[in-house]
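Take a look at this one chain, the form predicted alone, written out in C-alpha cells.
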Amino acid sequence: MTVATSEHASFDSGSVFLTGLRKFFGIFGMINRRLLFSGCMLVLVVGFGVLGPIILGRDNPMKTVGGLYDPPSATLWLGSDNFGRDVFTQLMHGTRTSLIIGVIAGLEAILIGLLIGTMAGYLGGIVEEVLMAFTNVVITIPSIVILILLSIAISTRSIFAMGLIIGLTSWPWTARAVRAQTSSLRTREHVDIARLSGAGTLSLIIWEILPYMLSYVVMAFVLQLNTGILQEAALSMLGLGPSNTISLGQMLHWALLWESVRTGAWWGFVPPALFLTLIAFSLLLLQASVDEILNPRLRKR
C-alpha cells in the first residue's frame, strides 16, 4: 500500500514536472519563432540594401536606363521611374539610405535620452526639475514642425545631417522612461553599497544603473530606429529629404509628384511603400518579441 502510494505520488510529480516543462518550452518556442521571423525579415531587408548593390554591381541609382515609367521587363525588373531610372536599383540604394539615417537618428536619440534621463533620475532635486521641464517643452512641440524648420535651415541635407536632425526631435520619450527607471534603481541596495565604497556619480551611473536598463535601451533603440526611418520618409515626401542621393521616401515623393498612381504605374510607388512597411513591421515585431521575453508579465499563459 505504501509502495503504491509512493509510486502514485512519484507519477503525479513527474507528470506535473513534464507538463510544466512542455509549457515552458512551448512559451519560449512561440516567442523564439516570432523573434526568428522578425530577425530573418530584417536581415533580408538589410542584406538587400547593403549587399545587393555590391553583389549585383548596380552602383549608380541615378543612371537613366529607360523612358518615363517603362513597365517591368527582363532588363528592368521593376520598371523605370519618372526620370527613366531603374526602380530596382533605386530600391536597393534607397533602402540602404533610409536604414543609415534611421541608425544615426536612433543612436543620437538614445544617447541624448540616456544622458538627460539618468542625470535627472539620479541627481533629483532642481536638476531633475529643470531637465524634465525642458523635456516636457520639447514633447509639446510637434516634431514634424521642428524637422521641417531644421531641414529648411541647412543648405545641404546630407545623410548624416538628416540623421542628426531627426535624432534631435526623437529623444524626449526615452529620457522620461530612463528617468523613471533611474529614480527606482538609485535606491537599490547594490547602489547604496557602491556609494558607501566611495564610487563617484559617473561610476555609479555607468556600472550600477545602466547595466540594469540594457534590455530597455535595446528595445528603445529599435523603436527609435523605426521612428527615424519613417520620419525620413515623411520629410522626403515633402521634398525635404537628403540631397544628391535616393531614399525610400524620395522614391515616393517623385512617384506622387509625377502622378504614378493616376497613370497606373504601380512600380513607381508600390516597391518603396512595401519596403517601408516591411521594415516597420519587422522592427516592431522584433521589439515586441524581445519585450515579451524579458518581461514575464507579457508572456502568454
Given for the second form:
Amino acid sequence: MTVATSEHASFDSGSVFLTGLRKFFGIFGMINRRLLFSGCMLVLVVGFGVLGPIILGRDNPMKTVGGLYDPPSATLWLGSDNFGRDVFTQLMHGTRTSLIIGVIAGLEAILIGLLIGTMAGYLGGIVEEVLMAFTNVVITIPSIVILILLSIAISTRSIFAMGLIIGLTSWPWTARAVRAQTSSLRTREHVDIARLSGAGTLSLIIWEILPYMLSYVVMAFVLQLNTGILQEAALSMLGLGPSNTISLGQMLHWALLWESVRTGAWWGFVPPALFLTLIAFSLLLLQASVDEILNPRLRKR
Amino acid sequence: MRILQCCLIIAVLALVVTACGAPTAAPAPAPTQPPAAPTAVPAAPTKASEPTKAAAAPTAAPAPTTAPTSAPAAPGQLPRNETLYVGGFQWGPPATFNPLAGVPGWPCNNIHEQVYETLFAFNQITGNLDPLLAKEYKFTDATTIVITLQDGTKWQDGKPLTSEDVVYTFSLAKTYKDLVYSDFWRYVAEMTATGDRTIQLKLDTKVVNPGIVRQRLAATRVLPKHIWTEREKSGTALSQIVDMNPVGSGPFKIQTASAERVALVRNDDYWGKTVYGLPAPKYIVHPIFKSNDDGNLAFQRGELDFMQQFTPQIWLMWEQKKLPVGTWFKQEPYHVPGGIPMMHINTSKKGLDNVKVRRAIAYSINYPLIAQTAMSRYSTPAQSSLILPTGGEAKFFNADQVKNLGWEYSPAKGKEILEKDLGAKKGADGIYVLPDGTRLGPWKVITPYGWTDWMTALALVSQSAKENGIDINTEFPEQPVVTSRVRNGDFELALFAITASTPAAPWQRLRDMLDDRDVPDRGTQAFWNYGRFKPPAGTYELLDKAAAATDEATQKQLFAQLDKIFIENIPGIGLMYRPLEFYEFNESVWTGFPTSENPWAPPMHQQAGIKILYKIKSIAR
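Hand over the structure of the form predicted together with the partner chain; the form predicted alone is what we had up.
Next comes the full complex, and the chain you just saw is listed first.
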C-alpha cells in the first residue's frame, strides 16, 4: 500500500513536473521556434543586404556586365536587367536600400506617433481633441497620395529623404494606440505619486509612462518598418523612388516598364518581389512572436 | 498556432500577389505612349504648329486620367478574316475626327491616309513623294510647281474632288494662322487652280525652300470645300469643331468610335478603285489600350495584326515563341532608322555654356550600350551627326567628317578635355570643378514618363556621366509638362524629338538645331532650337543656301558644312536612332507584309504605308 502510495505519489509529482515542463516548453518552445525562424530569416536578409556586397566584393550595382535581360549564368547568377546590370548585385544593394529606408521611416513614424500620442493621452482636454482631430484627418487622407505629391515635389530624393517622406505619413495609427495606452496609464497610482513628487510633464511621460508601453512601441516599430519598406516599393514602382541608387521597388519598376513578364525574363521581377515578400513575412512573424512573449493575454491562449 | 497559420496564409498570398500581380496589376501610371509618335509629324516653323507637335509628340494625350478603357474590342464582333487590328496610335477615347483639331483621333491624326488623303505620300525608303490624290508634280521652272490630280477623285459623299478643294485647303492656312501648315505660305507666293485637275504653285523667290513645300504637300490632308465653307460660316474656330463622321476622300470611313476602340469600314465606292484597287481588309479596328504593355501582349497573342509600339525584345517572339511575327529586318536593328532623339542642351546654363564641357559630356555617353539595352537593339550606336546614316538621307552623310571631327564613347578623351584643356579638378564627391569654381552639375535631364526606351537611355547617360565626373540626374515628368518645358527652354538637358524622316530632311533637322531666327526667348514656346543656341556667323546664309539648293552635290556639300557647325558647337547630342515608326506585324491572320527582303512598300503605317493595306492577304477562315 505504501509502495503503491509512494508510487502514486511519485507518479503524481512526475506528471506535474512533466506537465509543467511541457507547458513551459509548449509556450516558449512554440514562441521560440517562431521567433527563431523569423529572427534567422531577418538576419539572413539583413546580412545579405549589408554584408553580401562586401563579402562578394560587388560594391557597384550600376555596373554594366551584360546585355538586355541576359538569362542567369555561371557569372550572372540571376541574369542581367534591362540595363545589362547584374540582378544579384542589385538585389543585395536593393535590399540594403529598402531596409535603410524602412528603418528611417519606422523611427520617424514612431517618434511622431509617440510624441502626439503621449501628449494627447496625457494632457487630455483641448490638446487631446486637437491632436486627435489632426491625427484622424491624416488617417483619412490616403497616404499614397501624400507620398506621391511629396515625392514629386522633391526632385532629387536621397535615401534619407525617402525615409523621411514615408515616415511622415505612417504615424497616425501609432499615435492613436499610444494615446489610448497613455490615457489609461496616466490614471495609475505611480504616475500620481510621481506627479505629487513634483515631476514635470515631460519627465513624467518619459519616465513613468513610456516604459510601460515599451513592448508596444517595439512592436509598432517592427510594423512601421515593414510598412516603410512596402511604401518605398510602391513609390519606386511608380518611378518615384530614391535617385541614383537601387532599391527593390526600383528593380520592379524597370522590370515592369520593360515588360519582363511578357518577354519571360522572370529574373527581372521574381527576385525583388520574393525579397520584399520575405522581408515583410519575417517582420510580421517577428512582430507576432514578440507580441506573444510580451502580451500575457495572448500567451495564456 | 493560429497566428502562425495566418502569417503563412498572408505570406503565401503576398507572394502570389507580389510575384504575379505586381507586373500587371501594379498601380503604375500607365506607361503611356512610348516615344512612338514624336517623329510622325514634322515640325512646322511657326507658332501655329503647336497642335501638330502636340499631336506629334505622343499621338494622343496619355490616358491615365480618362477612364482607363476596359478590355479592348471583343473579338468576334467583326469577321476576323476581314478585319485588320492595328495599334499604337490612339491612347484615349477619340474626342473628334476633325483633322484640324489639336489632338484628333486616329486615323485623322498625324498623317494617316485611311479617311483623309494627302496629295502625295512620303516614302521613307526612297525619300520620294509617291502619288496619292495627285498623279505627279513638276517644276516648270525653278520656282513654279505644277501638280496634276488623279482622274475621277471624289469625296466619300459622292461629290467630285477637284483642284478647287486643294487650293481651298491650303488657303485656309492663309486665313487661319493657327493651322499647323500655315508656314506653307512663308514659302509659297501663290497657289492657283489652273484647271479642274491642275494646280500651279509659285514659290516665294525671297525664301526659296522647296523642301518644306514638298513636305507640306505630302503632309497636308485635302479637305472638302463644300463642307468646310459651311463650317467656316458657323463661327466656331475650325480647330474646335467636333466631327465624329468625317467626310474624306480615302478608302475607309469611320464605322464606330468609342472609348474601347475605333473601327473603320471600307469605302467600296472609293475613287481610287480603278487606280489603286481596294484595300484587302473590309474593317480596320484600333483597340484603345491604356498602356504599351497591354498592346504588346495583345500583339503577342495575335489580337493585333499591325502595330506601332516600342516592344522590348520583339525578336523573342519569333526566336523563342515561334510566333509568325516580323519587323522590317529579320536581324538587328530590326527597324529602319528614321529619327534622332536629341538630348538638347541649354547653352545658357553656367558650365553647359562651355563647348568643351559639352564635348566632354558627349564623350562620356556610352552610345553602343544605349543602342544595345535602352533601344533594345533597335538602333545602331548614334554618330555625331544630324544626318541619318541610312535610308533616303544616306547620300548626304559625310562619314569622314563625322570620324575626324565628331565624338564617340571615350571616357579617356572626355577626361583629357576636362583635365588638360579646361584644367578642371575632381572634388571630394568625384565631380569635376572648373578653375573658375563652376561645378559640373548637378544638371537635370528630362524626358516624359512612360517613354521607356528614352527613360532608360537617360538613366544610362546619368550613370556614365557620373562615372566620368559630371553630375547629371534624371527626371521624368508627365509628357505635357515636358513638352511645355522643352518648348519654353525651361530645362538644363532634355531628351526630345527633332524632325524625323520627312521630304524636307535633313535640312529641317539642321534648322531644328542651328537656326535661331523666329525662335522666341525662353518662356515663350519655340518649335525648334529648344536650347536657344546662338549659331556662329554665316550659319543663316548657309541654311538659306542649303534650303534652296536643288542638285544633290551642292546639297551634300552645304549639309556637310552645316553638320560641321553642329559637331563643333554641340547644341545637342543625339543619343540613338529610332525608327520613324515601329513597324511590327503578326501574320496569324494577315500575311504578306513587306520586309527588307521584299520591300514593295515602305515600313510605315502612315503616308506611303497605306499601300500595305492593298496587298496583304487574310489566311483566317
